[in-house]
Every structure is written in structure tokens, then in C-alpha cells.
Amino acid sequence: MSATDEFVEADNAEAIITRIEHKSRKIESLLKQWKPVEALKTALEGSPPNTRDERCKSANWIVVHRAIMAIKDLDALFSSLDPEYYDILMKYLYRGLSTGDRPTCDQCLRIHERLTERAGLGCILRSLADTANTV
């Protein structure tokens, strides 16, 4: 099986977007309950979408971005975030930095600093080297 066979075809993109919309509703509910760390975990689950379709990636970024921007307590974030999420979170932080939006960049840099302290430089290298699973 080639690397391109592993990705979902464009005709299944609607199904992926439907799952992302469901995830978005769940995240909004968690944010209304003042559970931003749980919202971020939920946003990172199943990410990045297994597709090359930019609509899906953009829809998922919007969901993750919403959760990232709601994080206020970084100690609470890293005390409850499982290490399995570190690499994917780093990828989304770099996507956030690429937007050039000042509040997004500020928040991403705050989290990036703490994530690098926690996960080490390997997390950065894995995120940058993995070009197959882009966010």
C-alpha cells in the first residue's frame, strides 16, 4: 500500500467534515462548562484528519484553534495532557504561528515554550520532520 492509499479520498471528505462538526459541538459544550483542557484533548483526538483535503484540515484547525485559545492555565494543561498528544499539539502550534495573527501567535508561543520544556527538542524535530501528516 502506498502512502497516498492511506489517505481518505476527496469523496469521503464530507464524512470527515461531519465528524469534525460533531467534535466542534462537543468542544463548545466543554468550553461552556469551563473545561478548556478537556476541550483541547477532544480537539486533538483523531488529528490530523487522515486526508489531503484542505477543507478538512482547515475545519479541524478551526476546532483546535478554538480550544488552544481557551487555555489559560498552562500548569493545568500539562499536568493532565497525555504525552501522546505532545507531537500533534506542536504541529498545531506551528500552524497557529503561521497565521501571523497576533493573539494566536502569542498564545501559541506561550504553549510552545512550556511544551518544549516538558517534551524536549525531540517534539519539535518530530513535528517538523513528519511531512506526511500535515495539519
The other form holds:
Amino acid sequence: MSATDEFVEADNAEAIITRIEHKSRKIESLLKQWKPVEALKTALEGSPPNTRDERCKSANWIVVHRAIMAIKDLDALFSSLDPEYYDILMKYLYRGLSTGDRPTCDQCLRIHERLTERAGLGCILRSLADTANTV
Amino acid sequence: MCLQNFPCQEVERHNKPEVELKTSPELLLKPILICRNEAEKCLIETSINSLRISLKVKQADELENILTKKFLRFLSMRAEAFQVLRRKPVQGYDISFLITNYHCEEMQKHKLIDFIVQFMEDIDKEISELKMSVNTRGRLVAAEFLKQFI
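For the form predicted together with its partner chain instead of the form predicted alone, what are the coordinates?
Now the complete complex, all chains and molecules, led by this one.
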């Protein structure tokens, strides 16, 4: 059972990585048009929660990180982001906070504060407790 | 902070803080690492009956390094008095707290959290005060000693 799963994973991994590359090109173009909020939404949309492959997760993280660093206006972000993406964004914020890189951490902390106000403590707890869909 | 009593699964009649042993993955939550910058970080690991918070304090120069080590070692040695302090910090950090369900039963949860937050706020102040007093004393002693050569 797990052998076939891994086989499927390997195929999927390549497909997912190509998808992530497409996404990153789209995001770069959105950022050039000064639309960081749409860029972040696109980045969060294709999040592959069911893959266990570290490369897919790292590739997706790089893309999301780029979008997060480009955000300047937090109010616009929260007015346009759907609530279903709050949990995924929180997981990525914690991943960002663990990097230790000062600008990333500053930005992540800023967004984290606003996101907690918006989404509440449940969001934080779900990102802690969810060991199945990690980012 | 929801901790409940959970007797050990492997050994009968034992009750151990699961976050320290890490034997069963189903009892542990994802550990979070929060870095304020490259020098300061905070690791929070939770399990069903215990919670471990490890802090790494900012140390700008060699003197602060020594002062922090000595000061925090002084506190850790007297961990019995603090109850929630861990005798040895986790590898890579300066000080660790271990909170178990027993502490939550005896003490109020929000007070425990306030204590830890207060600790984090005060530690920087304490270290800079210590550093200033060391420098002042050094200066005074050197001035007194060298007066005899004038």
C-alpha cells in the first residue's frame, strides 16, 4: 500500500514542481504589476498539502515567501483574502518565523499579529495541531 | 494551554512529561520556532501533559555571553524554587521552562503565562544592568589601583 503511494508521490512530485514553477512565473508578473495581494492569493491557492515530498514543500515555500515579502499594505490583504486561506497562511508564517532571517521575521510577525486579530486563536492552534497537512 | 493528566503508555504506574521523552508521536504537537532576529529565538514544544519553552537570549558581545551564561545557570541551579524551570536548557538555547499538568492544577494558567512573558521582558534589562555594573566596578577598581602609580 505504502509502496504504491510512494510511486504515485514521485510522479506527482514532478507534476507539482512544474506547477509551482508556472505559479512562480505568474506571481512574478503580478508583483511587477504592483499587485502583491493577488500574488499571495495565487501562491496560497495551489498549496500541496497532501504531498510528503520535501522538495515540493520547499519550492512552494520559496514562492510564498517571495509574495509575503512583497506585501506592504496589510489592510488590503485582509479585506480581500478568503477565510479558507487563513489557516494555510498561518502555517507559512510559522515556517517563516523559524527561519531566523530578520526581514522575514519582521514581516511575518507583522502579518501574524493582524491575522490573529482576524482569525483568532483557533487558527494558531490548527497550525500547531495539524500534522497531516504540513507546509 | 490545555494540559491533562496522562499516565505513561509504555510503563505501568509511571507518569512522565511526554514532551521530554518524545516516544509516541500521537501525543506531540508540532514544535514552533519563533525567531525575532538571528540572535534571539523561542522554541515551544507541546504534548498532551507537558509544555516546554526554550529561550535564546540576545548576546551582543563576549561579556554579555559570559554574564548571560552565569546568570541563567544561577537561576537554573535553583530550579526547585521556580518549579517550572528546567535544570538544564535544551541544546542550543539558554534557558528552558517545563510546565506540566500538575503545575496547571496547582497554579493559575494565565498567571503562569504572565510569569513567562514577564521573564522574557525582564531578562534583557537584567543582563544590561549586570553589564553596566561590571563595567563600573572595573573602572573604579582600575582607577584606584592605578592611582598609586601617579
